[in-house]
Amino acid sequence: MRKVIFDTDPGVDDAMALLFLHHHAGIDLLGITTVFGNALIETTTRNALFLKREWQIDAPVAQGAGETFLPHRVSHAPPKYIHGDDGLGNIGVPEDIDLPLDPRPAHRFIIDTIRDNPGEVTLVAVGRMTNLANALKEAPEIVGLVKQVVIMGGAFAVNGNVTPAAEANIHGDPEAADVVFTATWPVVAIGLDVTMQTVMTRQALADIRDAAGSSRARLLFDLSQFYIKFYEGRVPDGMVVHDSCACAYVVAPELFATRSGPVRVVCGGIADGATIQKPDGRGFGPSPWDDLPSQTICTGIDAPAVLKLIHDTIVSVRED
């Protein structure tokens, strides 16, 4: 059993990772932390408690941070056309859902559990990188504690989705993201090289709701509508499943391809937020790389075989 935080800003493709962190017989759940990043704190907060609710999850909720690790830096309002009003694809979230929140802020919660579960605990974040650079900040000895920690973010090989150079969750707090890489813990970073080829069509989706035949499965197709016709006319009938890829990594790894190397992200002007690494075995000058550790980025990946990783483990679970 893999022993997992998942930190998420819910969010339709957080919603679909984290059904499938649920429903996977080789995960332990221990908690679900929140961040800002596809809407407001308040929001994916009330959206992780209210899939918690509708999922019958155990695992408890940590609020995590609502604005950057600095917080002199702006950070722009969410687009709601991408998840919707509610950050949930518009289906009508209830504005109060009547289940406790940890009292622990998210950074505080990720770092008990890692202390009380010493190198066993897997950090899988897909959102702004904050809560674990607030936990970093707070707690550095924390990077020998930890078994892995597995990111959805960055565009290394390709551009990225808000600018040509940047991903949304490395973009939405750049200095936060280059805590985390620049850390001795080790880091997997699964992004937009590998999460773009990666596309569940609206069919793929009503055959997992058909065949798993229960209302989880009915309540990830309802939300994934809207996202879906966001991205009309960028992809194929259906969405790219970005984060659903970084939970597939955890489980599966031998279906990506990967290269090590320390990695920076570019804090400010016009490239702010873009991920470049230093390939291991490369010659350069010196450079704000060095002396830094390597880590791993993923490179290529068997999306037909992710894309059924993901259909059989969210219909595994057949009844509510």
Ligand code: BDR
Second form
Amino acid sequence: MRKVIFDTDPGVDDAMALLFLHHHAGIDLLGITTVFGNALIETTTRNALFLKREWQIDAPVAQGAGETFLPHRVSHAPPKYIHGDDGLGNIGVPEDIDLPLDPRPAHRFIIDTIRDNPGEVTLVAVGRMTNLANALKEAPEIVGLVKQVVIMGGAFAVNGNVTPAAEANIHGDPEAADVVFTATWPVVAIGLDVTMQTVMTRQALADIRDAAGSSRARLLFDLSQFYIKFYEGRVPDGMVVHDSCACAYVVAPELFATRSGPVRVVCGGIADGATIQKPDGRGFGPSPWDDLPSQTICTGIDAPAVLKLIHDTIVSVRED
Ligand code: BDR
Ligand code: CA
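Could you present the same protein in the form predicted in complex with the named molecule, rather than the form predicted on its own shown above?
Let's see the whole complex now, leading with the same chain.
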């Protein structure tokens, strides 16, 4: 069993990723930590509690950062036209969910859980990297205690999705992402290079709903419709399942091609939030990539196999 903390900003594709982790037999979900991004922190946290309740997830929810790692940084408004006003496709999530939050802020929950499970925890971060950077700042020794950090973020050989240079999770807090990439823990970045190839069609999502025959899969189908509409004209009748790709990597890394080397994040200027890797073995002059840990980025994906894995995993729990 792989012990996972899921750091997330639900978020439609975040919701699918959460159901994937919850249903996968090889995953032990230790906690859900929230971060601002697809919506304000109050909303992403409310959504995490809503999904926990609707999908009967035991893992606790800890609320995380509502502002960037460097407080003076200009914050970007939530993309309501992508995930809806409520962050979950305007399905009418109740204002308040009557479930308790973990009393700790997300970064402390992350620190405590890593210390309690040395060498065992995989952090799966699919929102801005703020909670992870805050955890590193408070307890730098966790770099030696974590098993792996798998993030959805970045755009290496392709354009970004917020600007030509930057992907949303990195663009939303570049300094935090640079802290995460340059720390001496093993990071794997699943960026737009591979997630944009991983499109679940509306029909494939309906197939999941019908095959699962559960209220869980019906909710996933319903909350995804607004997001599918956003992708109209951008991808063929469906949606990009960014965050589920990161979760798929955790259980099936053989479905991805990778490249290793230190990664830096551009902080400021017209390429704010751009992610750049110096491939291992390539010679350059002295640069800000020198003497930094080699990290892994994904350069290829077997998208049909990842989509099948998502289907099979979600339908593996048929009744609820
Ligand atoms: C990432 O940004 C968010 O909108 C999605 O949930 C995903 O994590 C894609 O760039
Ligand atoms: Ca996300």
